[in-house]
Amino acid sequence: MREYIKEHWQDFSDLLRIKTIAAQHIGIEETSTWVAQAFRNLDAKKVAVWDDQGGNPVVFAEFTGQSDKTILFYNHYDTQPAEPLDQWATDPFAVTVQDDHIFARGIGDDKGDLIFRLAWVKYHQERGDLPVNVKFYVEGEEEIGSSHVVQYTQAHQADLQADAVLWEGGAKNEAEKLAIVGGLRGIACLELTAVSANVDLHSSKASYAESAPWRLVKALNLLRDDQTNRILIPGIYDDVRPLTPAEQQQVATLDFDAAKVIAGEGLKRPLLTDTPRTDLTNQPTITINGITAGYQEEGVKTVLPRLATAKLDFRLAPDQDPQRIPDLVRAYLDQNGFTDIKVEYIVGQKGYRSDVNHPFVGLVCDTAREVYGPDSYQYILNSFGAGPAYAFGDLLQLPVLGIGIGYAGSNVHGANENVRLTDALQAVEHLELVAQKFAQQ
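With no structure shown yet, could you now provide this chain on its own, in the form predicted alone?
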């Protein structure tokens, strides 16, 4: 099978040559059509392009296997923009193979995982021996928040019935260990706006008039204790579920070398916590993503700006409700005299965490031990990033696990995005063993 996948993954590589940028409304129809046709070419039992809930189309496909077990794959066909293009050493929308590396936008997130899963299905379809029933849910809005995923999973719940979900992908970490991820953090994105006058004023009037940037900075300063990194908004920790003893044991095994992190990321300030493993897994954060105010061009313009905005994101523990965040922020600002600061909820996603004791979790870990080696993988309760796993885990009541083809140097979302072919082939070997063992349960 390894040699077959090595030869045939490029049967599907045209997917990488399509520019599919959801944020810019580029390539959506072309790509969803390509994905649907790829499933038809593989003689899927059912192929459907869903658009009944709005947003970008969802492509669904179903294949019949040799057991009564069903694995549902979640993937997405949209990618991040490739800009700045001058940082790429290759054309991001070509497929460049250099030694063991494959370079292209989306090869690591998430077209590459979909391509190798399709090659795996093709291998079995040609032989008529697909070990389990397989379903695919492939969406086109993941990179812009998956705002319609709940509507689609609810509307098509009958089609999506399965026994387990394999998430969009996964990767080896800096220590070359496969990270098996059992869920994702949640997120809430807000914009805060301060308006101090009807027009920008001459800066000499700062003698009596407050500027919007100063007003906004004072409001932002209320939100976090910069000594402890603790969020100061009342109630924000109320729905953080404490880790169980079994989950605490898993967290304790996570690789986190503080010195290597500081050196590798070039941090100029000390770490904000003595418990980074726990905080990354199960504590909320608040981040100022950007502040916009006043004159930013070359030279000097002595102005007192009337308008200032800040974009914030809150990374949330898996059980937290992102819809609560803007109301909590609003109430806290009002209590402290900042009723004039506008709070806008932009987008959010609830997190999800699979039950660490679920048999499928054990199966995926046991098979990883066989493929990668006993000390070459680790189980992560939930990814430190966000994604719509809750729409499948909560609604369908299924374990959601991420395994895939990436590695720590894949540069996902950045220039020169790449995967290593040997990692991709090893990931398919792992997928094969998971399917074979699952069929026997």
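The term rigid core refers to the maximal set of C-alpha atoms that superpose within 1.5 Å between the two forms. Since this is a predicted model, take the numbers as computed values, not measurements. Residue numbers count along the first chain shown, from 1. Compared with the form predicted together with another copy of the chain:
Once both forms are fitted on their rigid core, the CA atom of Thr367 lies less than 2 Å apart between the two forms.
A displacement of less than 2 angstroms separates the C-alpha positions of Asn173 between the two forms, with the rigid core held in common. Relative to the superposed core, Ala194 undergoes a Cα shift of 2 Å or more between the two forms.
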Second form
2 protein chains.
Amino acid sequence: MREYIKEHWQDFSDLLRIKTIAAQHIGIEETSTWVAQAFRNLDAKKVAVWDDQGGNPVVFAEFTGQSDKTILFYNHYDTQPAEPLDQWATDPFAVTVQDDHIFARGIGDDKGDLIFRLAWVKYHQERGDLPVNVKFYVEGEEEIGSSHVVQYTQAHQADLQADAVLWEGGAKNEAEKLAIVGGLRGIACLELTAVSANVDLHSSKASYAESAPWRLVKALNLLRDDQTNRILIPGIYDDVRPLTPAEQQQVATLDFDAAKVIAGEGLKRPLLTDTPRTDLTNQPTITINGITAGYQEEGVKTVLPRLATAKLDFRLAPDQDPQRIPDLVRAYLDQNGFTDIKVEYIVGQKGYRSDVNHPFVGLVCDTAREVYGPDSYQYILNSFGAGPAYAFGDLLQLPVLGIGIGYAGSNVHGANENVRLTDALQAVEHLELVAQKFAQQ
Amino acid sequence: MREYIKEHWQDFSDLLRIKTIAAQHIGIEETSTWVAQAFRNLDAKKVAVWDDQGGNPVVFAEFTGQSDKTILFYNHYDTQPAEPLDQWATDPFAVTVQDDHIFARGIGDDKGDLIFRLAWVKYHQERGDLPVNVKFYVEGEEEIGSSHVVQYTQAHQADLQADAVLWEGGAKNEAEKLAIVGGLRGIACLELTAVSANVDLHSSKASYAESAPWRLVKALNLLRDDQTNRILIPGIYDDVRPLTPAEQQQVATLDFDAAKVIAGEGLKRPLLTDTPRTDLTNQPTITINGITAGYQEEGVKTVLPRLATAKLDFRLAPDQDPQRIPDLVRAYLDQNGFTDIKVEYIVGQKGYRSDVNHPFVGLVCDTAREVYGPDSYQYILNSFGAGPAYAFGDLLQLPVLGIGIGYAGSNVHGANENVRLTDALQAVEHLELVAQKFAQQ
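Return one more block: the form predicted together with another copy of the chain, after the form predicted alone shown previously.
And the full complex, kicking off with our chain again.
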């Protein structure tokens, strides 16, 4: 099979040659049509392009296998923009193979994962021996927040029934260990706005007039204790489910080399925590993504600004409801006399964490050990970033596991995005073993 | 004389037709040459264009009068830019007379004051009866901070000896009372910078990495108590000289209608003080002129910003040394663990307050009463803004009093800058009476 995949992944590489930029509304129809046609060419039992819930269409496909087990793949056909183009050594919308590397926008996130999964299906369809039933949910707005995923998964839950979900992808980390990702943190993005007057005033009036930047600074200051990195908003930790002993064991195995992190990122301050593995996995954070107020050019303008805004994101533990965050912030600010600060919810996603005791988790880890070697993978309870896994996990009550073809140098979202063919072939080998063992259960 | 001035101010109106924008290095040489020539045309005893201390040249002139008293005028020939031009109803570099109004960039600040003072000198030179000796110090970088004024006044202090200083201008306030300004507040402009890492990081790393905006917010929060509007930096009030009983009396007469101020400026918060007159005159303030950090565009970017900066200005009581402010901030931040916050001094000016008991103050006020009417002026210990008056007042140990031709609608620095001819003629009448009475003392 390895030789077959090595030869035939290029049967699907045209997907990389289509420019599909969700943020710029580029190539959505062309790409979704291409994906649906690829499924039809593989003799799928069912192919559907769903657009009944708005947003970019979702391509669904279903293949019949030799067992009654069903694996649902989540992938997405949209990518990040390729700009700035001058940082690319190759054409991002060509497919450039150099030694073991394949360069193209989307090869790491997420067209590449889809391509190698399609090649794997093709291999089995030609032989009529797909080990399990396979379903694909391929969406087109992951890079802009998957804002319709809950509607689509709920509206089409009959089609989406499965026994396990394999998430869009995964990667080897810097220590060349495969990360098997069992979930995602949640996120809530808020904007806080202070308005102090109808116009910017001459700053001499600071003798009697409050200004927006001071209101904002004083409000922000209330939200977090910088000594402990604790969020000070009452109620925010209520839904943080403590890690079980089994989960704690998993967390303890995470690679985290503090000295390397500090040097690599050039951190100017000590780490905020002695327990980074646990905190990355299970503690909410509050980040000021940006502040804008008043005069920001060269030199001096002695103005008392009327307007100040801050963009915040809260990374959430998997059980926290992002929509509750603005209410908690609102109540806390009100309670402290900051009723004048406007709090807006911009966007958010709930987190998700697969049950670490579910047999499918064990199966994926055991097969990874076989394919990658005993010390060559790590199970991550939930990735530190966000994503729409909850829309599948909560709905289907299943583990959602990310395994894929990337590596630490894949430059996902950046220039010169690439994967290594060896990793991709290994990922297909792993997928094959997962499917075979799952069929036998 | 009134009729003469009404006719002859236009002899000098070409000054308004020259574009002189210090911030853009436009018209400096042409204008300083024009001003020097105007003095020569008036048969000045001495005219000099000083450029020995760098910066834009200072035009100095000296006229001999009939008494041994000398009045030194401070004026400036540079103006603010006229942009945005589409907000002007007239050509800012033409001289447009409409009914009682004269429109032109600089007519209110400060070419207009200079023009009417020149017309007054011309009137007397033609008759050979200038009541006092007159000196002019006309600089060309007032609108960009007068950064060479201390050097020039010190280097040329022999030429600048006088018995009183009349400052660049003044205006009637909204109640149509002439403001006689006896000084200026000081100012210190600082920039605070926080750097937390070598690169912007993914915000999931907020679990262990401190970020620049949080450092900055926490540092700024330390600097001011928003309940009392007090600056919390130790030592900052040390050099605030309490008002004398005579000064307190003056302050109590200041026009300040809280309800009008709140409505006019659309203030969203209550006034910060019950004593706005005193605080505007004699209390330092700390203002955040601007904050910039991280992502400030539409939507969301979940970034942990490495860099955050704030521009601050401190309005200072007249005796405070602006250069001491960054040292006080530095010490206070260090003491509170914020050694990583960079503190830069950008620019500053010391304040100045004329001795309210000096006989020249009484003379200017008494003559104002005669010209404007008993309730039609108010003496302001120091204006709430800043300016280089200290360079003259401290050096010559003299009162520095601002009287001039503007009014509340002059739109100084803005579009449609204008004065009313009636006010200008009244100002010359006042100047004449000041000079006559001063000659007799």
